[in-house]
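In the block that follows, a single chain appears as structure tokens, in the form predicted alone.
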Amino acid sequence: MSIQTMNKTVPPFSNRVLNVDESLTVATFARMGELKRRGADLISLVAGEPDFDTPGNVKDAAIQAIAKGCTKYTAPASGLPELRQAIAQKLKRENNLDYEPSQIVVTCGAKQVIFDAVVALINPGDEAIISAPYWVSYADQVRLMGGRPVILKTSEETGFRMTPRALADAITPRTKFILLNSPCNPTGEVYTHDALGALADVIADAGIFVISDEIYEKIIYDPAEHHSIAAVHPGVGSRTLLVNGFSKAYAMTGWRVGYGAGPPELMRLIARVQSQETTNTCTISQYAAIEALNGTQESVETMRNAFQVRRDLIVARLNRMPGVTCRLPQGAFYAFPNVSDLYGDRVRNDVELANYLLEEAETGCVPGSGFGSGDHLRFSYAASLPMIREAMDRIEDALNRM
């Protein structure tokens, strides 16, 4: 039956899906693909993934798993017992958090953990507090489940961090959870121990849940330190879903392995959702993840050091450009400059400026409005130093011509 011959009294598609916006990151990739087909010599500063290869010991562990025939479903669906035990040990060793393996669910990337938690927590009309700038998928995942994302705007003046007062003012009887991301994509900002503690006092009083996205935990630069809100406040730890994974720290984006750790009842519900959704994460990828946690960590530090050098270069170059100001990110691998002083007759907003740079500088970046802030652009520095230098030369020349 074609769509044209379906019952015309029933809308053919879900309103929840129709109300979700297209990702500006995906739209930028599509536009870049079009220009490449026309012969443009493009530099991409769009990608949200390390440009490093997965460490050799991790790849070897996957190859060995295949050779041993470890290619079946995992039982239980929540992940290999050996991997969940390794994650529990990592959380104790590095984050001072005590979780039983039964409180851990392994998923197809950190994004799935968050989505499954939203499925488990949100009823139609419930609210979720998200600080802006935010990662592109947070708000739309809440909308998909009929919830209402409550966006708290932050600014450079507050270090892109929400304040306890703003959080308290945003909480209503319909608030189900707050979503934290530290280090943050796209700003690179990191919450200090004291800042998390102040937020935790408000959260504990309200009795709401926390989803703490810590996927960039290991990509952090001195003197910043990573802290998990679950370890900061005992009253909040019992209501926190800690989200992490292997994509960023171990350059394993395509392997699709993430995990969540949290209160037993919530984790049982997340596991139930996954059992109806993907059954389990790729078995071979799970064996690779065990080696990532238990093997040498030398590659993590090598990558972090390289990112720090690139960060220093791209931020210095951006701040040299008239009309551009950029804070020094404390983590992740993104620069998020304020470009609002460039808006005028030639380009009126961040989308037009990003398109201008794509056409005139042949350099791709992501408009900040996709992250909840139209005053900014996001540049990924998960690219080589020569490529970053060339991109900055092109952008500076294009802005001077503008």
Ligand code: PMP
Given for the second form:
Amino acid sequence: MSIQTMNKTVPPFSNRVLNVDESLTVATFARMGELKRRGADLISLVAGEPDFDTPGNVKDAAIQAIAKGCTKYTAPASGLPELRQAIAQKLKRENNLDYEPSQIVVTCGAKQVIFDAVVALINPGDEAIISAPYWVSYADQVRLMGGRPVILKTSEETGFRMTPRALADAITPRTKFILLNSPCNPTGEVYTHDALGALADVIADAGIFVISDEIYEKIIYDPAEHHSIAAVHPGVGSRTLLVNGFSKAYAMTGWRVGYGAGPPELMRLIARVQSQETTNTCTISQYAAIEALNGTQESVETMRNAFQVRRDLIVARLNRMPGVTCRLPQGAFYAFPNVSDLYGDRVRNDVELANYLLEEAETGCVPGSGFGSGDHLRFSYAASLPMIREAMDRIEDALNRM
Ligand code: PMP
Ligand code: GLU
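Moving from the form predicted alone, what structure would you give for the form predicted together with the named molecule?
The complete assembly is shown below, putting the previous chain first.
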């Protein structure tokens, strides 16, 4: 039946989908790719993905899996038993957390397990607390399920961290979960052990769930340390979905492997959702992920060190520009400068400034409003030092002309 012949009184598409936008990061990334294909001399500091190649030992493990004929569906759909075992061992070894492999579900990236959890937890009208600035997909995933994202604004003054008081004030009888993301995309902020403990006390009192997105766990800079809220407070641990994946630490964005670990009942429901949705993530990628966890970790450290040098360069350069101030991120690979002093007649907001930089500096970035803060722009420094230097020269020049 074509759309034209459908019943005119029934809107043809789902309001839930019409009410959300395409992911701004994914859309901006696609736009940069299109401009480059058309020959633009563009430096894109847009993509939230390591510019490094996937480590050789991980690629070899996938090639071996293909050669051995490991090319069928994964049974069970929740992930290869060997991979779930390797993840359980990693969570014990590095995070001091005890999970049975049956409490782990392997998904098509961390993005999918977050969405599956939203599907498993949210009834129409339920609320999810998300602190801003936030990663673009959280709020829209909640909206897609008919839930209501409750956005808690944070600022540079609190280090972009949510305070226990603000959290307590935001909790209502409809609150299902709070979303935590440390290290944070886009701010790079990291919650300390004590800060997590203070939030955990409020969460335990309220008895709500936590989705703890720890995908940037390994991209963290001295003296910051990663702590999982699941390990900080046992009462909260049993109500936490710990989310992690392979995209960032192992430069495996295209392989699409992430995972969640959490309480048995929630994990059974997440597995149920996945079984109706994608069956399993790519089996070959799962063999590669086993090697990523169990093999040498040398490349993780090499990449982290490179990101740190790039961070220091980009933040120093941004802070030298008039009207721009940028905190030193403690983790992830994004600079998130406050550019609101530049707003005026020529550019009125973050979207116009990002467009101005695209046209006048041939440099791509993501407007902060997509992350819930129109005062900022996001620059990924998962790019080579010469590219970052050239981008900063271009931006400085364009801002001087503005
Ligand atoms: N969480 C955050 C904070 C991210 O930046 C990303 C990057 N896309 C993801 C989750 C999802 O990663 P993936 O689906 O590639 O595992
Ligand atoms: N997480 C990355 C980013 O923030 C990749 C794109 C996405 O999935 O949002 O740019």
